[in-house]
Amino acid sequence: MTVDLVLKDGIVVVRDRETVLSVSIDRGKIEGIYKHGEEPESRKIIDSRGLYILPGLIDMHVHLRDLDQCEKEDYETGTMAAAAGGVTTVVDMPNSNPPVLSRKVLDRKIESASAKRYVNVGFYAGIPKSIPIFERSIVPNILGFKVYPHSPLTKGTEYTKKRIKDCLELAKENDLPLLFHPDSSKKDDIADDQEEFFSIHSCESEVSSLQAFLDAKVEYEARMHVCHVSCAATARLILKHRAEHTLTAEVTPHHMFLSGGDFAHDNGVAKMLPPLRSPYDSKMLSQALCQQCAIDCVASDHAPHKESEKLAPFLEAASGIPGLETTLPLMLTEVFEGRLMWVDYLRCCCSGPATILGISNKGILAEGYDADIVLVRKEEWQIKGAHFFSRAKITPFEGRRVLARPITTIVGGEIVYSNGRFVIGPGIAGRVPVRKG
């Protein structure tokens, strides 16, 4: 038998051991893993020697504009992103311009992604403020319903417990999960100074936020996923009602890595939504993540947008930073210096947004698997926004040392990224969208 391709003795992780293995891919699937000199005959071989054979990540919280918002991201630049991040398949939040409340809307993302991806790419709607009208026809299309209780998608809507609750029989309904901002402020609550941006939306606010959602969740057993757990609180709250079927949640490196008292905050580099909080907070969040397991995985949030939107003076900026080429490099450093084990690292960002989100065959290196996949060197370097492929540039991880640099990336078998540059084009590798089962 010939296989398409063999990466030929890299490192794999195998029970938490690194060991040096072979893998073959064939037909857009990993055919098998190998010891050295039992591989089969193949068409093209990738020498691995000194790299990890990881699964690619599996980021379930992205923003990737296009549409009306292009200015500042697009399916493809995104998507490059991704690829040039390590990361395999994005799932698209429905806050676009305009946003994922209709069939219509949803079928010219799937369009633009089909042409533009450079990774897999699935997606999230909204939920109308008039539930009867929902689309029922999107829902083999999307992977979950969003929605924003502090600033919702649709003009008048007030998540109220009765709201709460038809959002989570919706989501019960049709097998998805409900992921939602845990945020209880008010979408007119304007802040006159950088203290009252940080008081409204605090940690209390967070809290708050998650116990309407829980209280409504008594009644229906909705699966139910809280996004961006900013405070240990909120982590708490998870630990004390964990179900892992019906309640998850997400982390993101910067909640985790970076701390409010970190920045000046004389303009947006380091304005996200939920802020960042204190050390405390960050440590707090990487025990739930990893020892507690009260979070299930990590998700970049990645949220880009124009310099001059993020360099305006605090207040005026906009929130949110790009996250798709810097999660893989923040994570596996905490991996090399002995932070995280790597069962931990591949359930928080690869099997474990997979089981969450319900698609089968990625996030695991395996034979029968979806060829997803990450060629890692083991290299220090410093990030850089500049090199990003984002059209977002500026981080608040500027400069930050990190021990993990992303090679090459395979998408269903296809390689698309390699030592720094793009070998195919857009809209050959990947699946758009990404269906459950």
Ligand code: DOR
The other form holds:
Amino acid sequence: MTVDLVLKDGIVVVRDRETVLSVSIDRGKIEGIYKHGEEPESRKIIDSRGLYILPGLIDMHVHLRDLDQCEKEDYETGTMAAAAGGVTTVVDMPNSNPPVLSRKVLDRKIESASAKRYVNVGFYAGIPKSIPIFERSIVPNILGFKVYPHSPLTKGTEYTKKRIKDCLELAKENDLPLLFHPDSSKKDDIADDQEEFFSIHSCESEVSSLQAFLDAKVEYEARMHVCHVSCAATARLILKHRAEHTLTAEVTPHHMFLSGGDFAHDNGVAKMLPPLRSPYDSKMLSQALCQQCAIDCVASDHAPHKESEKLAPFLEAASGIPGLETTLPLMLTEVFEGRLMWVDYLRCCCSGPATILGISNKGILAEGYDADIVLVRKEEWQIKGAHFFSRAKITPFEGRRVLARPITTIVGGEIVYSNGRFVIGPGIAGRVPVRKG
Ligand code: DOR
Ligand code: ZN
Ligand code: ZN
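Next up, the form predicted together with the ligand. The previous block was the form predicted on its own.
After this comes the whole thing, all chains and molecules, with the earlier chain placed first.
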């Protein structure tokens, strides 16, 4: 038998141990994993000596800004950033302009992403103010619902206990997770100074929002996913409710590796929601992820904005930072410096998000799984926003030393990116939309 591609003699992680093996790929799937000399014949070989062969990341929380904010990012630059960052699947949030609250908008997003994609793209939908108008025909094309209690997608929507219950019920009926941004501030809570901004979006606000959702959830078996946990107290509350297998959570690299005190906050370089917290919170988030398993996965919350919006004075600056090109280097630096085990890396960056989203053919490097793969070199380098493929080039990780670089990214068996260049055009590799199953 002749397969399409063999990644020959790379480093594969098997039961937490690094082993030299080859991975063969055929018709978009992983055909097998072989010892040196036992590989099948192949049409193409990539000499992978010295490179790690890893499953591509699944980033379940990104904002790619299509349709009407393409000056910030679009599906083309956003998925190029993903591929260059070793991320082979992204799931796009619905707080775009226009927001995803109808079939029409989702269909337009699917069409745009299909033409511009370099990786797999999945979608979430928001929930209309009036739930009966929700168009059920969109369910097969989404991977979850996302709600923003502090900043609803439709003006005047209030996240009362009744509204939260109705949203959970909708998620349950459609067998999808309900993702939410925990923040109990109100849209008209306007900060007059920096201190007020941090107190409006405090840990107390995050915890009380989670508590309100947990209270509403008691009667339901709905699946609930807490986005970007940023406080030690939130992680503790999640751990307490963890027995309920229906509760999952994510953490961002910036909340684990940066704290608010590292920045003067003259401008918006390190402004995001939730904000950066204390060093204690960061430390506890890392523990919650890898020791207590209170947090299931890592997601970047890639939230691109224009340079002028980020360099504006702090209160006027836009919230959100790019993350697609920094997650893999930052997380693998943890592995290479001995703070994170391979099993935890593979769970939180690859298989964990696949499980939450129900995409059972992705996230694992094994026979029969989709050939979404990244080859990584262990190498010291410094993060430089100017080198990002994302349109958003301002990062609070500027100058940070990291120890891993994605070299080649393969999506559905197609080589998309290699050594700093794109080897195919848009609209060829990957699936849009990513569906459950
Ligand atoms: O900082 C943030 N930016 N937090 C969010 O929840 C939204 C995001 C955005 O869309 O810019
Ligand atoms: Zn959010
Ligand atoms: Zn977000």
